[in-house]
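Presented below, as structure tokens, is a lone chain in the form predicted on its own.
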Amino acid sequence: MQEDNKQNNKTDRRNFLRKSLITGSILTAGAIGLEKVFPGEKDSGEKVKVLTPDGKVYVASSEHLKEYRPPPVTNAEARKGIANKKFVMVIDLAKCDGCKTCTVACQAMHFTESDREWIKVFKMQDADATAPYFFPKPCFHCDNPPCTKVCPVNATFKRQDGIVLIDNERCIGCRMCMAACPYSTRFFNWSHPDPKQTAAVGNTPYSPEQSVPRRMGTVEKCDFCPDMIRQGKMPACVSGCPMDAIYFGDQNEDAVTNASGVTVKLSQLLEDNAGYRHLEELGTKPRVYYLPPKNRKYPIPDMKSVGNEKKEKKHIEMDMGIMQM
């Protein structure tokens, strides 16, 4: 009996040593490159260095890496907001060329339908003699928001960091906030969630900061991407703008940054460029500022490709008569 126990102990010890050697080999291989752990697999991705939470550096194929998305914050944290911050957006109309890439980036981020553009781009023209320009219009996240005052269930709320959000688990779809908003930047969700959204979100619990999973029969709008802000990232529309026309930052720090990473002093930017707020006379105190389209920095795009507008004939009166354009 004792001999059998000794034999079993030896076998268990050999198995333990063998497993330990295998584990040690894998860890060593991970330190010099994950491609040596799986010699049968071919990695065509770029090799990048990654830092683990315990401070170790590994070399891995980019094909094996997935972006880490932290779990959403609780509803209580989402309602409170980020402490000591006052987020603000600045849109330079002189830079905007009407490409609507900001809209595309926003829709891809939030899985919104084509009939619900959280940041709309309008073609504007102040007078017949002036050149047209483009006007992106997100939610203005007002400091004196009419929408929050009329909601009967406190589903839409103002946070301490300046952002206005909607809790779709509380929203009853009465649309009173839509009627109260003077900017028409709120939308009603008539449809079921997009299957792409369902696949991407998975079992992620709902949070007002992420606006997903989307709820049918509720109101939705631009949210300044607060979940990305918590990760130190820019909102989707800002990072997606190829013209660097949208700035975003913290008013308390008096600094805003565009997609290229250019950071400027907020107060100086507004003062030097005559910054203004849309319909400021209503007293809503929007947190989105505009720089007027003076001295356009980019050529006006071909109007034929924007909205399929019909070019009207214009008559220019000259000394020699009338020349038809």
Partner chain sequence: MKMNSMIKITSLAIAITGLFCGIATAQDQSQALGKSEATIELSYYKKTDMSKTAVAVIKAKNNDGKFVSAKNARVNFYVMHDKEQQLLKNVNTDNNGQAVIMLQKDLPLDEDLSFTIVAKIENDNLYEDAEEQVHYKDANLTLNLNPNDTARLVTAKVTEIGKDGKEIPVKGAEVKFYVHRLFGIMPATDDNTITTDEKGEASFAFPKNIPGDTKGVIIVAARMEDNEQFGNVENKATASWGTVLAMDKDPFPRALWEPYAPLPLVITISTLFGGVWFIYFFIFFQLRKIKKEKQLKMR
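On a predicted model such as this, the values are computed, not experimentally measured, just so you know. Heads up, when I say rigid core I mean the largest set of C-alphas that superpose within 1.5 Å between the two forms. Positions refer to the first chain, counted from 1. First, how it differs from the form predicted together with its partner chain.
- Here residue 191 counts as shifted, since its C-alpha moves by at least 2 Å between these two forms after the core is aligned.
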Contents of the next structure:
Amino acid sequence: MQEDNKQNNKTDRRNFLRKSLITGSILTAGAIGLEKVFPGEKDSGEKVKVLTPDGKVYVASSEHLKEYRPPPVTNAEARKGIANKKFVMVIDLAKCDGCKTCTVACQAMHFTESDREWIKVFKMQDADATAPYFFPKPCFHCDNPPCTKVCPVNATFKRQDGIVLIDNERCIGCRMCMAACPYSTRFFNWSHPDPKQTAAVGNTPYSPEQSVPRRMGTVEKCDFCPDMIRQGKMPACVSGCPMDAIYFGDQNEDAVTNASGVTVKLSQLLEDNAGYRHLEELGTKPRVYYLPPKNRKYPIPDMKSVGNEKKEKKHIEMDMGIMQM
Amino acid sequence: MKMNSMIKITSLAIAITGLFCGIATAQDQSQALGKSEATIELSYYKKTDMSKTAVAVIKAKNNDGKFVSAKNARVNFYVMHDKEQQLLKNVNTDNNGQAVIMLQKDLPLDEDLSFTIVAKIENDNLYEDAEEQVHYKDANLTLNLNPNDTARLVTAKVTEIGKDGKEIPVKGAEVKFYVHRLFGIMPATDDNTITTDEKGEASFAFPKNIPGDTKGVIIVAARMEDNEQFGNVENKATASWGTVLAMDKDPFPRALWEPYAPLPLVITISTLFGGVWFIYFFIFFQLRKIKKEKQLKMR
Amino acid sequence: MATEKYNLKQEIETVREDCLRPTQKWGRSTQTWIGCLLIVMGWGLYCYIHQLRDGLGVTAMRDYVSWGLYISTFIFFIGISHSGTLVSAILRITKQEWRRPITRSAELLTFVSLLFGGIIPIIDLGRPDRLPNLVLFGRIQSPLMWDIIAICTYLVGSTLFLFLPMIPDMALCRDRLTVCDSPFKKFKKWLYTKMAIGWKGTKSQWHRLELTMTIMTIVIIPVAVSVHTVVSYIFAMTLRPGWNSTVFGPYFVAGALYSGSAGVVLGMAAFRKLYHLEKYITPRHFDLMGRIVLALTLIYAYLNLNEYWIPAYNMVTAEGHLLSDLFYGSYSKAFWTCQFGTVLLPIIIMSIPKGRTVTILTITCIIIVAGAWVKRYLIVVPTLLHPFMPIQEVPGTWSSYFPNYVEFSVTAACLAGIFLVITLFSKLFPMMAVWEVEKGILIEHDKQAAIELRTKREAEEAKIMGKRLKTGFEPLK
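Please move on to the form predicted together with its partner chain, as the form predicted on its own is already shown.
Next comes the full complex, this chain leading.
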């Protein structure tokens, strides 16, 4: 199985390269080296030599290798989803202190680079007079998903358990779904995946349920960790939240559970705390609910720092450049 | 609460490894200089299958003076036997600072029919010595759901085991009732704690609005949690008292977001563009005729 | 009468000579031009291969601005491709005689810009190797799929529309090209013979040709409209502020016609100058085309008003951020330059008769075409930079966008490709529909004859009337 996958990866890659060569000049083949210089990252744990699927040896931290990934379900199974379940997430903004542990847990689970946040903690302020609050935003797995509607090849799909996944073995990289998603939830693999991450993923066969190994030129996003759900475990962000702010569960069971294992009645929770969905007026019917940030016990986010970050306004002057053509 | 943290162990994915490793290394460095202060929280569980476990949660002071989970600490478990400590096993804590051992069925008992378990950190490289012990009696919790009962009465009975092995009802023990859900157990009602009567029984009417599976089946759990005398004891039973979940008749209907498009869309697009292509084919046909004419003339 | 006929024949002969002359020799300048284009295309190809190997990350696009110059250019090229339909089909339907010398170049522009417009989304794909998935797993619900269907339909349609009126010309080329010594000429002979599909000019062939032409003229107009409508649907079917607009379909169509008709003027000017067709493409043509461009610019300006004034009046939260960025934010200079410089200014220029002279109209149309391109960019990029979720704590390269050398190179290569195909085409085939121009001359001749006849008759009648007047009535005053 692993051997097979290795072989597949190899041929896949080879085909891709061959095509690019057929299209054009042979000149470039030598000119553009595949080697890159990778920025050093803090790593604990011992270093281990790993063979990547394309036959290169990389030194990876053993920390990344501890993860055991069970063999994934078949593609057809992954597209169907789990019968009679409707997964739902509730994020209690009153409990979120913006520590971003959910993001880190998610990144560890999915071998993501640090600047790619499948669940991202925003600092929000609705109006000048209202109090700012932290706003963790995963994929909303909408019931009227704008992204899935526009996919031309059925690479992103809605499952019967409500989860929206991406099949990166089918995605053609048109990025229509990214344009369609009003929540900026989707990410594109602009370049080759970081070899360190590739090494950490190892020979895990691909399944839309675990979203790895990632492939260049395809889209990815928060997947609600369906492989964990199949093992009866909650998504990484939920179980990783030290504030117990994220609840996850099955809407059909009318129950959600948080990281401490506290299970509450979903309808009760939403009723008691005036639960709502973000940008309800867009009609996307998200599967993620929010509880308003009432009675918080931690400092509110500092909104002064927001918006002033390294925003390069280079495009202003350069736009004028294009005007003069 | 300890029961909950028990679940936490299982539910917390190993994925958090990455998260904690940063903190852990920081600790490693500071603790190389001196041992850090540690605490032990010890709890005892008796589950539905009568298995008995002891769980020790180790926390240690970090640089900021806060107590955080201590991973990879060596915990020695002992059982009191004739006033002497007998080593059961030593276990290293996992990433959440927890060490778990399975206990033997017949633990050595004192005169008052109770047993004592001790958890210790001894001569650890990283942590200062610490000790904690618990002292419990063995109890049975039985759960009885009568499927034919229209009042849907859930009855739990608590008994302790007497000297001659006889079961004696326990009065005044607090039993909590839960319903099993996908990722945890949910209190069956807002006020789910019932105290046993002189027969050792605690009962309550199962609420009507709890969803079950497609057949309405639910799993009810009754628990004594952190009971002073008996520790944590649990039992489970099933009944089809939940509301029946209506199955999706067609989980993949024709829709804009599904693989198959709504028919009006298919019809509209195929008519519009089919019509155009039909005309194209007519034109190709005419072009063919123009070409054919030449051949006729050639002859 | 005999001399008149001789004159007519000679006139037609001159037309044929003039039209076919450019196809007969390749000058040094042509070779240099083609060489330059090939260099640009080669460099573009190199950049594209770089992009294929290392991913779209070599462009300036990132997760927020996930569509950039490529998609803007795609809309622009598709817009230019509306020219052929407009000038050719609409003028044909309305039986405008002056269309005759300019239809071929307009149709060619349609075909070529559509060809390259269709290639650009493939360049923009992350995984072009998976293109077959579109057939294997295609979903009709996706606006992108509507685009593919509509563009393919339009491409086939415009190819037919270009090809049909070429058949008699191909027969002419085939018959005129007699010397077959060089292999190049052999190829030409073979090509012309194939493309003439056995055209003999019989009555039934003419009948069939006219029938098919009429049908295509009618069919191609709704197809062209559908193409740009569904191109706008790629944007309008999303929920994003600035795109989620019901006016987008007509807005894009109007924008396409505006830039496309200006493109036709540029084509006219170029061929007129380069191939010395001043005799056929006259200042009158420019004047009339100028009026058309003016009308279309006015429509476009009107739709611009709808597209921006309505949301600007309401200033709905998310859209408000976008609009303030466009009106007085980082894109304001480009935006207002587009609105005033490339829409209002051309309207003013073209309203004056002097503004529709050859040189001034050509310059105006260059401004329009460039403005249309920038406007496409301003439709695509600023919206992507103003999503519903705020852009927070991301690398600076994500929260701003300006196309880098790869995108410019590849886009330039596409533009060069358009020029190359047009050049090669004009070097192989006559750039005016010879038979149509001939027909125009004949019609004109008939008209002249008819007028002469009428004036003669009128004169005679006047004589008779005059006699009568003299005899009978008082002259009327």
